[in-house]
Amino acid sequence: MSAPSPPGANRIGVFGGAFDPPHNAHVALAQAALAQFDLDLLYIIPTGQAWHKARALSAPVHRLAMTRLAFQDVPRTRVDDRELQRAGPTFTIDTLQALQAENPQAQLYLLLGADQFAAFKQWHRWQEILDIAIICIADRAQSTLAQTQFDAYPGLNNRFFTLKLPLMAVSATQIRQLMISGAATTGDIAKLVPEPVARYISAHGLYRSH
């Protein structure tokens, strides 16, 4: 089912993530919502600093450079850094309020993973989010996504759409543990995250010690 867009509107995708870093699912979410909801542009925007993560992220830069790596090769998107760019904690609603200015006539679609929706309503200014965009929910095969989460949005049902996607045994968490670690080779890495991305963590030695 195509999510509604008005009348003469760019369809404008949003896809925020720490992307700490980016990898194969990642690229795989934007391609399957760049073709499911016809969108005419998907920004790809890594979080500054994250308001709900206890841990603290990778240096900017290299969270920058390895989003613009993994996704070089993905027609109609855009690596923006704002977030990056803005001083204390990173909001949703903020960037897109921002976009929606730049872009008066667009209708925004933000894509949000499964686990993510589950906590939406613990988001800063969720309301507002939904008054600006649709949202996309990311679908794997065997996830947790039920009616039931719907149902806590009465009325609303007209402004969550589910994206469908294959299941995908990659995590930025899992592959922070393997380099941690030391079990996993660029080889190994190069199979969970685009092959630019391997490279850049192996030249740059990131989450090789924190």
The other form holds:
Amino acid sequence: MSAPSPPGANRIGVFGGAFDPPHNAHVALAQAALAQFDLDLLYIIPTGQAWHKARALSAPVHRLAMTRLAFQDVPRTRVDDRELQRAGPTFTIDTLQALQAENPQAQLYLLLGADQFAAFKQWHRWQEILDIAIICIADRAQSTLAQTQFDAYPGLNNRFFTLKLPLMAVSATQIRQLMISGAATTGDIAKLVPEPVARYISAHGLYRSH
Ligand code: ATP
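Requested next: the structure of the form predicted together with adenosine-5'-triphosphate (the form predicted alone having been shown above).
Full assembly next; the chain just shown is listed first.
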């Protein structure tokens, strides 16, 4: 299970995802947030079977292993398996409350891509999420951020920040589809994911069929 945060860590980022597989945009987003928000520590949290994803995810053991490989060289990140250990649906609010209790001095920063932000009002107890975390949103190629999205939260604009990240067209869906089509070589995949992740996918024959 997860170790408590080191003493003195007081700007703590939280980045959740299916990470099926983790790819280069995930790593770039994490690095950008660490720098822009001067985070002391960034939790990378692979989700359990998220309530809003209909697709069955790859086995937790694979997603956790790939996430560890993807972030192994990114300082101040900690891959945390708590949502994979949790029975039942995964809710971000539960994770944030647990992290806040473990780090009572910390300000939490929740990192999201713009596609996730577009559906934020459907998240379980989203108002409580805004009470305890600042939301940092990265633009995404197929889901460009618009000012009107922020206008949907009158009086709460100070809870949202744009995470400055150049648009990166990569998605996990694209990677899985490339693999399933059989057309992708290990070299193709290695351009989209960190190299140790590409090797893991190949060694374990992931995404060959569904
Ligand atoms: P899928 O294609 O399976 O939906 P994904 O590529 O969106 O997967 P997730 O693990 O679901 O990857 O994403 C985790 C987080 O990273 C989400 O907040 C998502 O918006 C963000 N994210 C993923 N890819 C990008 C990208 N290319 N640019 C910006 N944010 C991204």
